[in-house]
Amino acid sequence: MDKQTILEKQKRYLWPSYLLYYTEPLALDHGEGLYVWDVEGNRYLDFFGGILTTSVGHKHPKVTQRAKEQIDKIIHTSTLYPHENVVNLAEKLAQIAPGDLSTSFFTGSGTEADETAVMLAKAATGYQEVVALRHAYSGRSSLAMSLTGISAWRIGGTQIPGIKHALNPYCYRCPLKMTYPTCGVACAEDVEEVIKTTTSGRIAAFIAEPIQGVGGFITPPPEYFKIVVEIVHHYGGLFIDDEVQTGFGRTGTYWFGIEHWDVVPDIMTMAKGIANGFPLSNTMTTPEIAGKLTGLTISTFGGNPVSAAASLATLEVLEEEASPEHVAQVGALLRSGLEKLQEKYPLIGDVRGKGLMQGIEVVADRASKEPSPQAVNELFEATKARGLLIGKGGMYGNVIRIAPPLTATEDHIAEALDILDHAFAEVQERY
């Protein structure tokens, strides 16, 4: 099918609310490694990985082979029946998870994982109120949108009661107009203020992403989570660590992003990169906390044996080809290159992130920090024309999100940086 036919059918048969990148959306046909091809045969270096999901690259032979083998046996079981792929995956995740997080509940998406985590926290603590962060993103259900701290993603106005939002650690645009480190990480103390002034004083949970994904790769200072987790525990709550985007070595050095902050969550959610594109998510916790969930609960598509097979293969590939140490190494090259671009181009106001999760905040003026979503749109077209796919996000739509498959090499990083350099040079001339 040609591109025009695909786009016409997209417009006619799919909701207009679908968010599509680019002035002329890309109709992708196939991929291999870090590259994808559209239906017209154009090749692109994929530095967004299906929203941080294609963790070991497109069509990785080990992952696809394991999935094919499982398809030939049985495709679907539901959580009503134990399956060797599922229990083996749970065992593997227990081996790499921090602390005593050793028991899993599998579902089909990041939204479901966060929903499950909140349900568990309420059951385990007996409390109902939850604190989330501004600029956070938790998914597309009513509860997940209520947890989300960006108005554009809170569709329909549906709000679940009992959810409060604290200040987020957005150092580049500090909501308190302070400067790190002299601020004393005052944003962390705001969590206590929110609990004391807007809740009953006892909460079920605090939920946060180690690095806010849709929010624009906002990265907290080193002290942040230790301060917050102590506060949360003091007021009876559990810490839900949302690793949907940061998990599986994405941030480098460690398997999970929260480990950079040297705290152990009570509950941890994950999805996206867990199975290299196969639908799967997981909510992990300790045996003690899991044991406090009583009643009946199932997941029809949770722990799908094909997805679990793909996940086990993905984890093997990560260990063999794209370990957290590898991600830290190539991530440092990416970060260094982006900081050099920041020195060259005034459009770049901030560079932040960890590992292969790097954000570029684009501004019209560095002094005022005025966001420039238009420049980001122009950069998208310029990088697309040169064969590079990137992501974007942030409250103001002015943050470029760079997150390639974790199998990226030094050559891939160099190619992407070269394209970004030329794209910024083109766009900067108009500003």
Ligand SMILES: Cc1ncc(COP(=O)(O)O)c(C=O)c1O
Given for the second form:
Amino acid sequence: MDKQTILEKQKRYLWPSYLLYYTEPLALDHGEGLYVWDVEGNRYLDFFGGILTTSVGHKHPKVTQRAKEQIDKIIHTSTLYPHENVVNLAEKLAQIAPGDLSTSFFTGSGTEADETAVMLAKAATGYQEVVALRHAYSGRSSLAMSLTGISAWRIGGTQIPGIKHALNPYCYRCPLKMTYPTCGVACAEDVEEVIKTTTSGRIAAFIAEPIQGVGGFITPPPEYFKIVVEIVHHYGGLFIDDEVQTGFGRTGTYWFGIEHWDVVPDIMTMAKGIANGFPLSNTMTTPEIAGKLTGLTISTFGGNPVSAAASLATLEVLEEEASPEHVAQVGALLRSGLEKLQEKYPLIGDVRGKGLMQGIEVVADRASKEPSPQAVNELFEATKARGLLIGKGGMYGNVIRIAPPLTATEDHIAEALDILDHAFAEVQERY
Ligand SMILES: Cc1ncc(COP(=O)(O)O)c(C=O)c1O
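Please could you give me the other form, the form predicted together with the named molecule, since above is the form predicted alone?
What follows is the entire complex, opening with the chain shown before.
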């Protein structure tokens, strides 16, 4: 089908509330490795991976083969029947997860994983209130939107009671107008005030992303999580670590983002990169905490054997071709290239992130830090025209998110940096 027909049908038969990238949306046709092709045959280097999801590249032969083999056997079983792929996947995840997180509950999306985590925390603690973070993103259910700390993603005025939003560790735009490290990480200490002044003083959970994804790859200072998790435990809560974006080596060096911050979560959620694009998510916890959810639960699509086969293959490929060490190495290359661009282009206010999760905060003026979503839109068109796909985020829509498949090589990084350089040169001229 030609591009125009696809775009016309999209407009006619799908909700207008779908967020679509680019002035003229991009209709993709196929992909291979780090590249995707649109229906007109144009090739793009994919540095957003379908929102940090295509973790080992498009059409990876191992993932495709394992999924096909499973499709030929049985596509769907439901969580009512134990399946070999599902138990093997749970075993594998127990081996790579931090601490004593060794038991899984599989669902179909990040939203469901976060929902499941909050439900479990409430059941395990007997408390009801939850502390989340400003600028966080948890998904699109009523609960997940209520946990989310960005107005644009809280559509419908959804308000589940009992959720409080603490200050987030956003050093570039410190909510306390302080500077790290002289601030003493005051935003972390403030979580105690939030609990004491806005809750009953006993909380079920604190939920946070090790690096805020949709929020614009906001990266906390190293001490942040240690301080907060101690406070949370003191007030009876469990720490829910949302690894939906940061999991599976994305941040380099470790399998999970939280390991950079030297704390062990009580509950961990994961989705996106877990199965290279097959729908799958998981809520992991300790056997002790899982045992506190008395009563029975199901998930029709949770732990689908095809998704589980794809996930097992994805984890194997990550170990073989794109280990957390590999991500740290190519991520460092990407980071230093972006920092060089920052020296050249005043539009770049901040560069942050870890591994292959790097953000560029774009500002109209470095002194005032005025966000420039307009420049980001122009950069989107300029990179697309040169054959590079990137992502965006942030409260003000002014953060470029760069997150290629973890199988990215030094050559891919060099190609992307070159395109970004030319795109910034073009757009900077207009500012
Ligand atoms: C950190 C985080 N949690 C949860 C979600 C929700 O995941 P899903 O879109 O699969 O429901 C997202 C999605 O972007 C996310 O980034």
